[in-house]
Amino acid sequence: MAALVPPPVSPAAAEAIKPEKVDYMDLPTPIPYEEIHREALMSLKPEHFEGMRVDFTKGLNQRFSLSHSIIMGPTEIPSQSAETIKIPTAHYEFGANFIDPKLMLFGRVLTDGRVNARVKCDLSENLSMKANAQLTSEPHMSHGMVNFDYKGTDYRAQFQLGNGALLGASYIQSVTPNLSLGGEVFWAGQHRKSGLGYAARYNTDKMVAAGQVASTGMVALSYVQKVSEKVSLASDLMYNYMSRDVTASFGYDYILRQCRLRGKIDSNGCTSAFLEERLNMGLNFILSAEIDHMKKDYKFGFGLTVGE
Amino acid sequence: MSSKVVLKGKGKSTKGSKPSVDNSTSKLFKEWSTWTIKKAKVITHYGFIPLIIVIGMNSDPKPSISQLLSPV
């Protein structure tokens, strides 16, 4: 009797066995084209800093609040030479966020007067629009942009729109569950450049796959295998086939129930960490590290973010 | 001497003034979008922040005040 009945496991194993039957007419949405490296961005991109920085947000309301900010440490300067030449600031700033479902207003302002303000508003259910602005007091020296999104049902396209005559339109779209493929174009007027991209998307639930290519000579490659829940590991190719000009770098991210620690490793002999530790309820701590061997540059910051 | 120059002076803004009745509407919109996004960039530049605050006070629940300008 016992041999007769089948082994219960059986049936879900078949089920998990057997590959789903794709709906080709129902796939999901894909990410955004800008969005295309996000994870291995996030994991192999923190936002290093040098010197100290608290932080202290403050909410008012659920969707209002404000936030100040002092920063104290060396900042680069761009120059001529391969030596890098920091000068020692200090700011203070001052912002205001203004957090809806359909609307979003970020402004930021500076000590010394300089304005990075941010709007994205629903105006409906596809249709969203992202202004981005930094504006200072220098003539010439502001920017702006405009990005109008649609997102469709299994595509999105988007068209951009910049100061100094930037236009830009992308366009990207599932060609199966996992596999997103998409395509951009932009013209810069200024400078009298016009470029060409294609990007491609792979994604399954542990692992991410993506990769770029531009007219103006940028390839892109990224990798980002999800080991476990709190474990994840990355790694990025970029190659400037004009330039020949080649940057690979391995990184880990480490998501713990306190903390979150992210490293990397370049091929330029950078090494670099960040960890933000959570201190408390609405206390976090954060220290940044980036140590550059080739061009002997050593970055060290510490941070406290106070708030939300 | 200085009259001839005068003359010559002469001579090319009435030249000039023959062509610019073409394109004058075309010279006009751009002296109006060039004057509008100054505009448009001092009134964001001075304004964005304060219309964020004015927006956020207005949503319910309504922040006080001294809410938004204690440091606590």
Second form
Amino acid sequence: MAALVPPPVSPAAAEAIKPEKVDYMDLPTPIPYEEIHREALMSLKPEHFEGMRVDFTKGLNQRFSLSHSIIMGPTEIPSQSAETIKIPTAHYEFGANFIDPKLMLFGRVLTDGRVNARVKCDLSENLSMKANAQLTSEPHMSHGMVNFDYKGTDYRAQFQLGNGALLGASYIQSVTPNLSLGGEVFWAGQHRKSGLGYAARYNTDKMVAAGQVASTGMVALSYVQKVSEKVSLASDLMYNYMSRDVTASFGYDYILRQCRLRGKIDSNGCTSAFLEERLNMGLNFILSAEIDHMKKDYKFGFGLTVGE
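Cool, the form predicted in complex with the partner chain is there; where's the form predicted on its own?
Partners and other molecules omitted; one chain follows.
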């Protein structure tokens, strides 16, 4: 009978087995509602381009810098046929940047007449303001947006105001240390349309899962698995229950000491890859490739980024 008695558990082992108690009064602050798919977007949707581009940034002091960009490549124009129509274009872009711990200003001027501006300002320790605007010579194409973000101890609230009588508000709350839930509401006064949305996000040290549904018919799901410190796998599913359109994609994100490689393939037959390699301090080489087998559309680009 003595052999059937289990060995006594030491106090240290019992303390280790005991589940960790969750302090619901000290939950982490969630990320903004609009960024719940952040990790998946970074892996699956890098900034692909076609042709050649060169970006040069020169710092004048610790806060102020100037940038120059040359972009040469074809531009797609709308067409009623299934074929993709492209025309050769070239643009020069001049930019000015001001970066301060509490204020960031970015301005861009392009040779086609467009002017872009972005502002991020910390109004207080918890309240920040972001604004962006684009002015163009084309009628009804100029737009602007202002976003206020309030960061609480375990929640986040945002309010958006845009041209065309666009109003929006969102709220996201940490429910547990890993789970956050949120919702949004918007009103587009110019088009007389309103909508609601709900979202959930679950994240640990090894994975991130997020889901979003809106009354406009959009359903978005994403999942990112961190395989190691250098490799992540990502997938997403986009479904519109109004039009019955669905797209699924799977990709990878591989970070090496001197480069970062991202690629994906989706259910529409589109395959893409994006490579960023650091050749030297302040000099990066970029390769972009995207192949759409269904549309027979092929995009290849290369570029250089000079300066930090």
